[in-house]
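Just the one chain here, the form predicted on its own, laid out as structure tokens.
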Amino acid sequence: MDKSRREALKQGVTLATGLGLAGSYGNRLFAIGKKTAPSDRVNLALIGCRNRGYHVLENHLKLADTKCVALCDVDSEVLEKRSAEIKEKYGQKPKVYTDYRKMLENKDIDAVIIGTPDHWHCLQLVHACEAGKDVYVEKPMANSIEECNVMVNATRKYKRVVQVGQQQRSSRHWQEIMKTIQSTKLGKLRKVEMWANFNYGVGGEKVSDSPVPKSVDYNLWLGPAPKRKTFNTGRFHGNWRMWWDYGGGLMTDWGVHLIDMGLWAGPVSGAPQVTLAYGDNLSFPDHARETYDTMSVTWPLTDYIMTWEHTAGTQNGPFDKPYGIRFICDKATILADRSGYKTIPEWDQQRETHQAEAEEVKRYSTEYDMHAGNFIDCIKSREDPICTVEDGRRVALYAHMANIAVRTGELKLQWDDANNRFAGSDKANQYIAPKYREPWVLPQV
């Protein structure tokens, strides 16, 4: 984006704040049926159009000051389908690309949404930053610790606005929870317990290898990941997340959302000093996966304890919730998920009264849309968004370290953040940085 266009965008922005936190969107106009001056419009491009990436794009296109000018996907069928939908629903005709590097040469693009599998996030973000584009990158921020480090460096070196797709930070009820806990009116926060149990965590049913679909550039889909001699749908659309080369299972998928809330409550600004974890594949042998269907993790933090549990292949959990989080304080516990939260007070036996006020709040904001609005406002203001690249790195480290502890069999890992390595574990240190397949190279920023 050239300087004059950026200044025009900046002049048109109206920033809103809520509960002392960055937020926007509430007073925005919806895009459909509204007109905005081209000089005040942010031109968006999407890399990875099949599922989550496309939904994120639609959250942005609800805003009157956005336009989709480019789509990129290695599957021509997906690309054709999404291009037609954009034209039908929004009256826009984006240019289409199969190679994101060619797309980034398009000078009309202001910002890029990255919705590809996790192993692609680092390269695409760095290249977008180098090209002068701002970036919305889906979570987890990357598929390894070192890739997260590189992405932070690139964001700051090229002075880009990067929003990480941990959209719960933009939700009003999660913001209220953080304000309540940090006010200490419920007493000291002592423990944060998180869980997420979903059927998809066991991967897809085992199937035989098959030919690569004619519409797919499979070599480009693999990118920096190791070359595969055969193609299997069990490692592809909808299933890639359960294979280490491309994702980290439930731990890095749902885990980052809830871990982010657990850290925000502190607030905790650093990487975990100690990670204790056990996991295994204990069930569903007819399903294909490498990541673990069953995990238990503990992070002993400076001021409180944080735990994670998942049992993939089940759809239930504590309080009859498939996922959730408990913030346990001296005077009350807050039980929360995306539908809202409930404050459960402790009983004071001497005074014969509750130590806090019981409260139940239903969800009253759409964090997906709020997160998109915050990103667009920050593109114009050049301020940091509500989920910075540092926020994305921090929570990704907690999730990756849990997986690494189990993969190595170490079960307990100690992290030396100053030197970006595990103390006393050569096996764990081998998992810090990925080995990219030629000709791809892990960027040095």
Ligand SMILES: NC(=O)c1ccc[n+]([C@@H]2O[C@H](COP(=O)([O-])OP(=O)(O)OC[C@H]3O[C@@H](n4cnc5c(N)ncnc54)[C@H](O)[C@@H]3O)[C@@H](O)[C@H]2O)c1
Contents of the next structure:
Amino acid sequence: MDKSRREALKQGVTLATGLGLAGSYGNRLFAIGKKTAPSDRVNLALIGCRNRGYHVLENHLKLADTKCVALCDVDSEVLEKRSAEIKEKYGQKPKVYTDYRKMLENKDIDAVIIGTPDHWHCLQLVHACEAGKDVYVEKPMANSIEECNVMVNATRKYKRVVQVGQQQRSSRHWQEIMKTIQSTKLGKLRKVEMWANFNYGVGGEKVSDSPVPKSVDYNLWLGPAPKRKTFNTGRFHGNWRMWWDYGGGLMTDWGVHLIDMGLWAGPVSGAPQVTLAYGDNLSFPDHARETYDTMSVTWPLTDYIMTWEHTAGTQNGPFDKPYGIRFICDKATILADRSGYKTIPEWDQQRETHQAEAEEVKRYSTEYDMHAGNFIDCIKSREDPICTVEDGRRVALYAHMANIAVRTGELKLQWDDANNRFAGSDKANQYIAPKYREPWVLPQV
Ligand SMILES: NC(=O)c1ccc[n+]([C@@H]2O[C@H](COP(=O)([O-])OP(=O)(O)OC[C@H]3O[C@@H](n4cnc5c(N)ncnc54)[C@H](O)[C@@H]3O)[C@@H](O)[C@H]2O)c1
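For comparison with the form predicted on its own, kindly provide the form predicted in complex with the ligand.
Full assembly next; the chain just shown is listed first.
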């Protein structure tokens, strides 16, 4: 973005703040329903259009001060479909690309949304930062520890605004929960229990290899991941999550959302010191996957204990919730998911009264829109967004370390963050950085 446009965008935020509309919400009210001058508008591009990336783009396009100027996907069928939808719904005509590197040469683009499988996030973020674009990158921030480190360095080196797609941070009710816990009115936080049980976590039913669809550049889909002689839909669109080369299974896919809340409650700003994990594939042998269908993890933090459980292939869990989180404090427990939360007080036997107020909050969540709004505000103000690249790294590390503890058979791992290595496990250290397939090179930033 050129300097004069950046100054104009910044002035827009200053004006909104001056009108008493401080913070993300205020700025968004200011913009919605108004015609925006081109100089106030943030021009967006999307890489990876099939599912999540497109929905994130739509969250942004609800804002009057955004425009979609480019779409990129290695599947031309997806690209054509999404491009037609953008024209029909928003009257906009984005340029289309199959190679994101070509797209990043487009000087009209201010910011890029990355909605590709996890093994692509690092390269695409670094290249976007180098090209002077701001970035909204989906979670988990990357598919390995070292890629997360590189992404933090690139964001800071190139002074870019990077929002990570852990959108629960933008939700009012999660913010209320954090405030309540940190106020200590429920007593000391002792334990955070998290779980996520989803059918998709066991992968799809095994199917035979098939030809690469004509619309797909499979080599570019694989990118830095190992070459494959055959193509199988069980490892492709959506299903890539359950294969180590591209994703980390339920542990990273849902784990990062809930671990983010578990750490925020502290708040905990450090990387994990100790991870204890057990996992296995115990069910659905007719389904195709590598990642574990069953896992139990414990992270002993300095002030409280955090645990994670998943049993993929089941869709139920404690309190009849397929996923959820329980913050256990001395005087009460807060039970939460994306639809709201419940405060369940402990009983004081001596005084014969509850030790805290019982409360139930149900809320229609606007977190997706708010997260997009926060990103656009920060592009204009040049402040850090609500989920920074450091937040994305920290949370991804907790999830990756649980997978690494099981993959290595170590089951208990100790992390030395200052030296970016596991203490006492050469096996685990092999998992810190991925081996990129040529000609792709893990950036050194
Ligand atoms: N924040 C959330 O709540 C949330 C929800 C779902 C998914 N996600 C995340 O979003 C990301 C995408 O997930 P999904 O479900 O949309 O996956 P998907 O497989 O449905 O879509 C990925 C798209 O990226 C395209 N793609 C792959 N490599 C590409 C490349 N090099 N250049 C351009 N396009 C490329 C694919 O062709 C496909 O269209 C993942 O990181 C996932 O974890 C986040």
